[in-house]
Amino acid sequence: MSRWGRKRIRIIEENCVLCHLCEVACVVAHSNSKDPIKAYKSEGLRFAQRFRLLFAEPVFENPVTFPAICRHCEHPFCVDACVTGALEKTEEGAVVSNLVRCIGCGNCVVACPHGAIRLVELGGRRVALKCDLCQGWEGEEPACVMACPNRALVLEEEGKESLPLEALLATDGGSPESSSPYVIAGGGPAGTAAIRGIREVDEEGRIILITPEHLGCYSKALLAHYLCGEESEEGLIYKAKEFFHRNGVEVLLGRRVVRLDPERKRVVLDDGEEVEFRKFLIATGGKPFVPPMKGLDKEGVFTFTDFEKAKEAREFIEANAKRAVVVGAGFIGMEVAEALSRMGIETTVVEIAPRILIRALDDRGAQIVLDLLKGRQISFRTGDTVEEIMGDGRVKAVRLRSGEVLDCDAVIIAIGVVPNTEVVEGTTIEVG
């Protein structure tokens, strides 16, 4: 929790004299030794960073730089972008990072409009590092603010900006004073970000979140870690019950919106219950794309986009499988293949494209990944696809389009997802 209340650091660029004392103070404050020389030489955790401005024509005698420090935004886009819940905004307003949960995906780096987050190597892992507003620091103000000799960094009250959402809530007869609830379908990052956005302009309005997941709001990016036992069920959760309690949100777990009636402003749930809404947000995300192939109904065939399927796959593979086939060599398929190899499962990845990770990497990049995976019990069949899953009730093999037959005990289809737009089917809402 922040010791400074709802305050944030503001940078006054014209006051900066390029002394770098803010960076020194940051390193020392976050070190174990609290000694500048030891901290820089041995520890070197640099939460603060600095931008250098480059000009086509010489403008200044020296390079122009200024500190890039987290503003702890009123609505932090980095928190919305984080897929594991490693970033969280506290009640006091500080945006803090849990480095244990961080997987180094870089989404927060892209989302931050101030360039205040960077990826660093720490303990053999790549993690996102940012200002934590000096959590645990004993000074009267954050270390960088206290060290700045020219008041280029100041700690000030967090101002609340006018958001487009405020106008949105007042349109079409809906207003913050309305008794009907805001209803959100989907408990992923978009749904939880909407909760924070609504609370910024309406502190009292009723909010209902409906999700088919029984586990709650969890990180799908960590499912492969769960598959191989490196992450627990509890460790997947990135929005705990306290978040919803604090924001006054009613959460309906294991429930699904099956029909939308825009004219009557109601949604129908899978048990027939109708829920009236003031505003309805469709945040249902994607559903697994499964190409046509024979034998999809056999025991041992799984998709891999939600916790229940991942749990079923883990239990089945641990009890029955020595060999597996993964269909798809995108990000999901490659993570699944690596997780299976960690379980000691001999794995074959089948990809219809001519190389792995074709939408993300060029030939050279793909080859680097293949080299890194050597010796991990993973083989590849590119330019081919599965036409039939074979076996008498349970998976025994797959037959590829090329005619090759691969013996296996389990098949995981991890090609990707398509938008889950079922809720608007039969309505006048257009889907692009």
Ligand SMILES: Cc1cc2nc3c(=O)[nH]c(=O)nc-3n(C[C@H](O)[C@H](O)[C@H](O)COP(=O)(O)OP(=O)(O)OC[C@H]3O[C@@H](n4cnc5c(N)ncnc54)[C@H](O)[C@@H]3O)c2cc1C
Second form
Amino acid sequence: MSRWGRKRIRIIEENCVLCHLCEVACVVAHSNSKDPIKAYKSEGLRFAQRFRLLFAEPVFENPVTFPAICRHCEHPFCVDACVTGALEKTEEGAVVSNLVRCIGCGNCVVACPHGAIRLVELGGRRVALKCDLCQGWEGEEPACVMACPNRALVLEEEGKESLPLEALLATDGGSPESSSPYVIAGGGPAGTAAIRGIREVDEEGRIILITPEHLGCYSKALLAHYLCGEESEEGLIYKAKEFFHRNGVEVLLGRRVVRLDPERKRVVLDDGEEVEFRKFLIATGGKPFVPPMKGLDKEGVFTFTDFEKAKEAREFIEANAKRAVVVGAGFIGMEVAEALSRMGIETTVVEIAPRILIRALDDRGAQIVLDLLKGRQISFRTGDTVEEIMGDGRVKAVRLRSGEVLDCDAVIIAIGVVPNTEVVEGTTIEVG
Ligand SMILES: Cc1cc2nc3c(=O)[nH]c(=O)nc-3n(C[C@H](O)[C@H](O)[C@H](O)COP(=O)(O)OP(=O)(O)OC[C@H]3O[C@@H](n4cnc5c(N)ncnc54)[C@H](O)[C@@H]3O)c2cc1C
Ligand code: SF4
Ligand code: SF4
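Could you give the coordinates for the form predicted in complex with the ligand, as opposed to the form predicted alone above?
Below is the whole assembly, all chains and molecules, this chain first.
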């Protein structure tokens, strides 16, 4: 939480002379010792300031210099972009990062239009650092504001931003339907980001979130960590009960929307219950794509796009597997292979493309990842695919198109996802 209420740091570029004093003050305020020498020399925080100082060549006469500090936006794109729940907006409006949850993916860095997030190496991990409005600092103002001798940083009441959702949601504000709830199908990042968006323009309207997942709103990006036991079931959850309570959201866990009736403004749930809505958001994400191959029904075959499947895979592999085959060498396949190798499972990745990560990285980048994973005892078969999963009831091996047979006890299919559009099937809504 921020001690400054709704005040924010404003940057006055004309006054900034790039003296770096704000940077030093930021590092010290976030150090354990609160001592500049210890912070820089023994706590390893030399590059751990929570903003960057920018210098641009002169446009007219003078160079432009200023610290790119977080605006703690009303609509923080960074929070919406983070798939692990490492970033959140507190009740007081500060946008803060939880370094324990951060996996250093950099989505937030790309999403922030102000360049206010830095990816840095801290304690052997790459994490996203950003201004947290000096939580835990006991000064009268944030440390950078106090340190700046030129008043290039000032703490003041934030102005009201324009609300992009307002126009959209206000369209039926006064209609008789406005007492009906907003209904959201899906509790992933899209569904939960929508809750925040709705609350910014409508503080009281009823919101119902429906999700078939019993675990609630959890991070899929952490599933591979869960597979190898490095993350707990509870640790996956990134929107806890308090978030829904605070936002007055009714959450229907373990329930699925099976039909949409746009004319009557109702959705039908899997148990036949009908729920009326004012606005309905389809945030149902994707479902695993599974290519045709023989033997898919064998025990020991898993997809890897939701918690239930990851849990089944983990329990089965821990109890039964010494060797596994991962089908697909995209990001998810690579994550799964790496997690399996951490579990001590002899792992082979089969990829139909001529090399791994074909849609994600260039040749050089992919080679770096390949070398890293080969060093972890993971084997690869590229330009090939699984044609048959063999075994009597339970997986024993896979036969590749090339004819090679790989002995294994488990197969994880990680080929990608296709949009989950079942909700609109049978309606006139176009899927594009
Ligand atoms: C293993 C794995 C690792 C990943 N790692 C990363 C990463 O490191 N970085 C990154 O940026 N992205 C990563 N992703 C992708 C990221 O998780 C997705 O982009 C993101 O979850 C999409 O969010 P979403 O809300 O659109 O959909 P989802 O998160 O898929 O959520 C959709 C929700 O809708 C629910 N639903 C489906 N049908 C219905 C229905 N009929 N009624 C009600 N609810 C329904 C689903 O159960 C699900 O809970 C990863 C994905 C996976 C599977
Ligand atoms: S990090 Fe960027 S997007 Fe996120 S709140 Fe700060 S300024 Fe906004
Ligand atoms: S780098 Fe960390 S905080 Fe940023 S989006 Fe990724 S997990 Fe979230």
